[in-house]
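The chain below stands alone, shown as structure tokens; this is the form predicted on its own.
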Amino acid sequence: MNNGHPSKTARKVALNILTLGEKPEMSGVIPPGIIDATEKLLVTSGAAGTTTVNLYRSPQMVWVCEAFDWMMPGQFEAFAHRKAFFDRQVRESLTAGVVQVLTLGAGYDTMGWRLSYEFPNVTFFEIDHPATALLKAKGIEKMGPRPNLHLIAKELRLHRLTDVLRDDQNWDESASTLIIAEGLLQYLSTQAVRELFIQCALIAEDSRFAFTYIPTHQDGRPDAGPRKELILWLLTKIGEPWRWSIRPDQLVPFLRASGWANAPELLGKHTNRGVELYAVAVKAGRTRCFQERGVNA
């Protein structure tokens, strides 16, 4: 990502999101209030004018983006399916006992602004780059801010991320907690990566880790398609390129050896869509608390 600018990527995500408000089809897979909480946000924090928003929630912007998404097939309604897959995961977590939520990487996603209020008691924290954090944070103060929401702008390839929670007194160690990485691990290097599952793996004592990430090409990059070339250029030109990725049959052990046991139990069914897979791991040790609980995401 750009240093000092914000998100280009976490921007595009947000008014894709708007555009998919636009498609019937898709009103029984987004999560309910994302639309309007999204286009509130985008506009409050000046990441997006009232013009672009209205562009971006119209038909004629449905058919632009389908139209471009021969460049991902598929890529353009995964958005929706990936905001409510996360959505889910909260739930579910918070039934089996969860108290506290922590996404990295966390854009201009409202999820935290939207849960936050509908469940009091449960601590939500979001971090991201001081570029994208602070302008979100400008939204949410005027959209309302929530007691129960903390975020923390602060850029985890800078910092370590038990540092930055230690720091801020609303962190809970004790505290049973669902980590979130939306969209985010790709943009990082491979020893950023290990880093921050290893660093997960310490914040906090009882704890499950929601994820996406990119397949390994068998040309040993990241599998962005039948595009692929193209894609990765593109992401490269805009000064976001991809970094890391793995084949899903070395997750288990890359999870096993930063601390974390991957749990398929808690993924349900879901159909693959786009580029990106889901995945769920739980601290190695504690893989059956979960499976006790008896919550299936």
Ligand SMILES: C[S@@+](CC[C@H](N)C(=O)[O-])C[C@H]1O[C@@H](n2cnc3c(N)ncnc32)[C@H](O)[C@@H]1O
Second form
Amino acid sequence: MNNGHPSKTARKVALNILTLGEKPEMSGVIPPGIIDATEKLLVTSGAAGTTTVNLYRSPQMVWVCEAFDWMMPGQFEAFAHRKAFFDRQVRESLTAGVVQVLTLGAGYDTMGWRLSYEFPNVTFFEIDHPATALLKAKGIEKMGPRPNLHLIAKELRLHRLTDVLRDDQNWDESASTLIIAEGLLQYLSTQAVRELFIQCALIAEDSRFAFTYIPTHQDGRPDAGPRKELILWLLTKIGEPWRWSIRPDQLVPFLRASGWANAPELLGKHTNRGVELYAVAVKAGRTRCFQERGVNA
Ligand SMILES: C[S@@+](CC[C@H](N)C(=O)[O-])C[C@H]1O[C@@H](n2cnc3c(N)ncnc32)[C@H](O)[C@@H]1O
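Having seen the form predicted on its own, I'd like the form predicted in complex with the ligand now, please.
What follows is the entire complex, opening with the chain shown before.
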């Protein structure tokens, strides 16, 4: 991912979202407006041409994606559930008093663009590797920029999050903040993930952190499902290897060591998670603060 090329996995997630829109049974799962917004973003950014987009928005592609679902069982539909989970996290956090949302490794996700229009008093930030973020910024510019959506092009391994955000005049460290890392953490080294969580605990006085992670298999490698070796090999081949994973029973001590407290009560119900797990954490010592505001939340 440091080879200067836009993320292939971010493009793949976005294209899969288009295909999921062709499945009638997904219409009650997938967030409203996401299909058209994703199509627009892919085309206006140049991340995918209209021919590719039309191909992915076809029943034939549903068949192809389902035929290849054996590689990571459940993962195709899991992308729809994942998008729904993070939209829900944003809405519930806003009800609980959050006024600032930061998405790390946002890729071609359209949540910030969609919800910044619906919630003009909330400020949305996205950070991604420059190769992907600059392409996305080009697309957002053509789709209609939002005054409350700020795209930041930074490689998270090379910059401290605290420095990046303190340099940004729109960032308010006193604002209640939701941080999102959707499908990101597995691409970072163990040290980078630890540092990222520590940095995240410092960027806002009052915050919660919703993220996905890959559990560690008993052989110590990321558990990408029954075809783990093939998947991990393919990801390495395309230049986006999975590096970090954690055993679920290690999550609580990991979070505690980096200034966070696990908050399973904020997870809500989610199904069809593919090979990923979900977690929500609150800044250690802040749990009461959220509860006092009537969080589910
Ligand atoms: C699998 S994609 C997920 C994209 C998006 N969150 C989604 O779910 O649609 C992973 C994203 O993380 C970004 N990423 C990975 N490593 C990064 C790094 N070191 N710094 C910034 N972004 C990074 C990639 O550029 C890519 O957009």
